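The chain below stands alone and is given in structure tokens; this is the form predicted alone.
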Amino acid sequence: MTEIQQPQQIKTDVLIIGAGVGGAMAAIHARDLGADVVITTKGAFGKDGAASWMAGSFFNAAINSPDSPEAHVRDVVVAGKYLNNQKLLHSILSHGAEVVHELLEWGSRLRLNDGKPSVGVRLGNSFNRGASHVRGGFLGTELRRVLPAQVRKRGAKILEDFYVTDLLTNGTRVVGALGIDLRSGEFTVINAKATMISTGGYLGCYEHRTGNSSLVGDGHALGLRAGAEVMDMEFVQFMPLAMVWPPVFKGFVLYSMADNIRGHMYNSKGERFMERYYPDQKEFVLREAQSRAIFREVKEGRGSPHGGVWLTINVMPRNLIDLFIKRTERGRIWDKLREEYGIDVHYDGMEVYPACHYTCGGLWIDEKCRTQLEGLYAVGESASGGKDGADRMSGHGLIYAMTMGIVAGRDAAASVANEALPEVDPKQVKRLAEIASEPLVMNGGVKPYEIKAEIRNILSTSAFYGRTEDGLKAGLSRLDVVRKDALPEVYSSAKGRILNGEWVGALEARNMADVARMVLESALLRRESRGLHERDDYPQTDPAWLKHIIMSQTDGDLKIRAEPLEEFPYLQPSEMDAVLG
């Protein structure tokens, strides 16, 4: 083992790990209360791989009477198959209108009607509450333009190209984090009174995904290793209409082609197969239903040459298609498809398949976004607390992240105002730095990309749709080989410490293995089908499984339990039965 130099140390009130929409909003509101804030990102601030910068056309917020946070909660609980934490939902969704007004104040170009926020009707909502960008599907780009500027304006310290390897603890209290300044290649200790995880989801643990491959559940693994509880990891959302061909467009979402212009889907036999599953609604069903139908068609041998099905809008008049292209402002994309790959949207079908889009599992949190570890918060996809239930309603990823950022940022700033800076254990820092440095020390072994590819294949095979006990156990067996044989041998062939992506990849592979284990174990324990979790061997939703699956880890030993829901303040079980019919 090479000698680890004494790390640089930064001291702050609030450390925020992850700089997407949730982290940015938390930094803004913590600074507004006077807290010193350090915010870290693996890339460039506002230009990193955060899924929120790629978000689509709208988010849901209860803005106008007679709509209310209570009504909003009830709609979300129905969509979540009644597994949601209703108190947490109310705590965060009650800030929905505040988010909209803040964004407008900061110069966001949201759609207005007579000078007031314009809200459209969205599937599953009792009221019109879909706030959108003036140009349609560019909301993530708009947030990327506005939020980082507000963080900088308030003077938060931003650490770019910074990879956090582990949380630092003092007993049951989190006292900051250890990370690598990738620009210098050196370790840095960030000593904080409060620490917040905002690293996004784990869609990068699947082969086909709609977001950046760097979204591997870093925060989930950081929390687990530090002793935090993680929950609901079995619920993974897939976007049904993500392109699988050509490769350069893989993961590009065509959902608006089915939702807005009524596209049709066909299998290799030329059948409009959605008629078989939903004779009346056909393609015009929830994303979850579309995904399952596509999965079945491909699994049963009726897929396209590249493992999907065909989505086409050629049943529409050409001038209507042109109007759609103009409205979505994606003409260059369709031009590239036609010119370089011979695919003309006016005539041809595009090959699509469900891609991992959003992950409901995350750290257990309370109504203030606090984990059970003192000083540790979590927001966005890194946090669960039961906010999503068994399925996330469309249009809620952004509003969750932004409102949770408000709640957590304010509470963290208030809680540390009169607190002393906790002590960091130098022995713990040294040990964690040595572990993180192992891939640089080894001169041979297994490459990070090999481990990542295997983990992605395991989850895409065993923890997709059609889960079974045999399949999940087979996935766990394969993962056990990865954990015991491959991970100890992972190494970086590049030995330079500055901007060494292979070194980071080796550390990400470790986190992916932790995430995959939690997903598989949770899916194995839940012996029912509910929302995003489908078991072929337990195809029915079982009222006895109105429970959260919660995990923790001690010395590498994963402990898992099922905990029943006990509080229903806004939608009672009797009302749930009525909704179910």
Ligand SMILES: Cc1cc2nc3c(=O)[nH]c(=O)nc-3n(C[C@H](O)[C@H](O)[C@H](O)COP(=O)(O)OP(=O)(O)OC[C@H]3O[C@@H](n4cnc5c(N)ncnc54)[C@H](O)[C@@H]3O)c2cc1C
The other form holds:
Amino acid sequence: MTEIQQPQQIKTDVLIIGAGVGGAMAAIHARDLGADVVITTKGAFGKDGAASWMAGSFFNAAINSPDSPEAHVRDVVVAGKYLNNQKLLHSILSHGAEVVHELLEWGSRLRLNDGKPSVGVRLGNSFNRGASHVRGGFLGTELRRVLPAQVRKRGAKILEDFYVTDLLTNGTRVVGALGIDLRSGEFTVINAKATMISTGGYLGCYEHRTGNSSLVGDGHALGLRAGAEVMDMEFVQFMPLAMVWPPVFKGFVLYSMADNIRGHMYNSKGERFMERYYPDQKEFVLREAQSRAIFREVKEGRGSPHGGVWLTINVMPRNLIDLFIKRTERGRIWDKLREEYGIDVHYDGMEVYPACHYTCGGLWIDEKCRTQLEGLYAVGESASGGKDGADRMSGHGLIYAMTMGIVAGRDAAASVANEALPEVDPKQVKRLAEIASEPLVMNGGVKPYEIKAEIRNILSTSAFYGRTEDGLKAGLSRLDVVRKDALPEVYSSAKGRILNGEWVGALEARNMADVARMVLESALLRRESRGLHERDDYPQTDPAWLKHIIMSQTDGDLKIRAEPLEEFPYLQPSEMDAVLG
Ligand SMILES: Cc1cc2nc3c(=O)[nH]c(=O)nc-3n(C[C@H](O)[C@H](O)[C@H](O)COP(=O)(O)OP(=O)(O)OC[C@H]3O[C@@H](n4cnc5c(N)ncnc54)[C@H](O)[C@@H]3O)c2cc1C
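Having looked at the form predicted alone, could you now put up the form predicted in complex with the named molecule?
The complete assembly is shown below, putting the previous chain first.
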């Protein structure tokens, strides 16, 4: 065992693990109530792999009368196939208008009309509530310009290039976290009165994804290991039109044809296959329907050379193609595609396949974003509480994260105001630091990237579309091999401690195995198809499965249970029964 240096100690009122829009909003609102705040990111603040800074188009908020948070909740519950926690949704979505007004006050260039927020109607919404960038540009870029600056202005302590390895506990109370300051390579203890997980989703546990590979569900695993409950992990959203080739464009998302582009899709036989699935609407169907059809074509051997189908947008008038190019331009990608690969989207097809885009599963939380563990909050994509139900309505990732940040940031600051700092157990710190150091100590074994690739392949094969009992069980057996044989052998061939990405990769691989296990187990237990969870062997939605699947862990044993929904304050079960038949 290498000598573990005495970790440096930081004390604070509120520790926020993760600095996307959820963490940033929580930091702002906790600081505004006078709390000391420490916020961490794996990379540089505003420039790391957070999904928030990649967000493309819009978010929904009930701003203008006669719209209301209640109407907003009802729309979201219909999209979520009635599995949503309505009380939680109302608690957070009630802050939607506040988010828009704050962003404008802080200088965000959101679309305005006569000085008032101007919003557009988006699919599935009963009212105009889609807030977008004033020039139709990337919303994430705008949020990145504004939110980190507000956090800095308020004097929160920002720990960049900082990887949190574990939560620290004292009985069932969370007392902070242990992390690695990647610039020095040393362990740091952050002792906090309140700790918040805002580490984003687990799209990085899939092979093909629209976001950054570093989003592997670290916070889900941290919470599970510390004794918190995790739920709804089987609901994973895929974006149908993500490029699979050329390699540098892999995962670049074209949004769906129900959103903003028109096009035709073809398989390897040259058939416009959507005519077969949807003779009337053809390509003009919702994201899920497009994704499923593409998946079937490829699975049945009619895919393109790089495992997708062809999409051509040359059916749009030239001026609209030019507009599409202008709006989606990032680093001159379309020029690059034409100059280096000879693909001109005015004329040529692109190879696309569904990519993991958003994950609904996360930590159990109540209406104040508190987990069951005293002192632990969760917000954004790492928190569930049942907010998404069985499907996330588009344009709701950002608004959930930002409104939860407001709710949790304020509650955490208020609840710690008169509290003493809880004690950290030095023995626990030493033990956790030793475990996290193992990949550096090992001199041979399995490389992190091999384990990550295997886990990504398992989920992409077994927990994608077309789920079956046999497929999910096969995935779990493969994962068992990873957990029992490969993970204990994971090592970093680079032995330096400073900015050692391989070391971090080994720790991420451990978390990915926990996340993958929860996805597979919950997908196996849910014997129905609902929203994003599609079982070939149980193709119908079953009203008896109006239940959340909730998991916890004791001594490495995963406990799993299905819990019926009990409260329906905004959409009654009778209305749902009518729809579910
Ligand atoms: C390409 C793309 C486009 C999207 N477009 C839209 C859109 O138009 N509208 C919309 O509403 N939603 C959109 N979404 C979804 C939305 O962006 C996310 O749901 C939302 O931003 C999640 O915010 P978050 O704060 O929870 O997490 P993130 O923004 O993902 O931030 C997570 C943070 O946690 C940090 N972190 C993770 N693990 C650790 C660790 N162990 N230690 C320290 N730090 C850690 C990361 O570094 C990062 O700072 C899009 C997503 C993608 C990928």
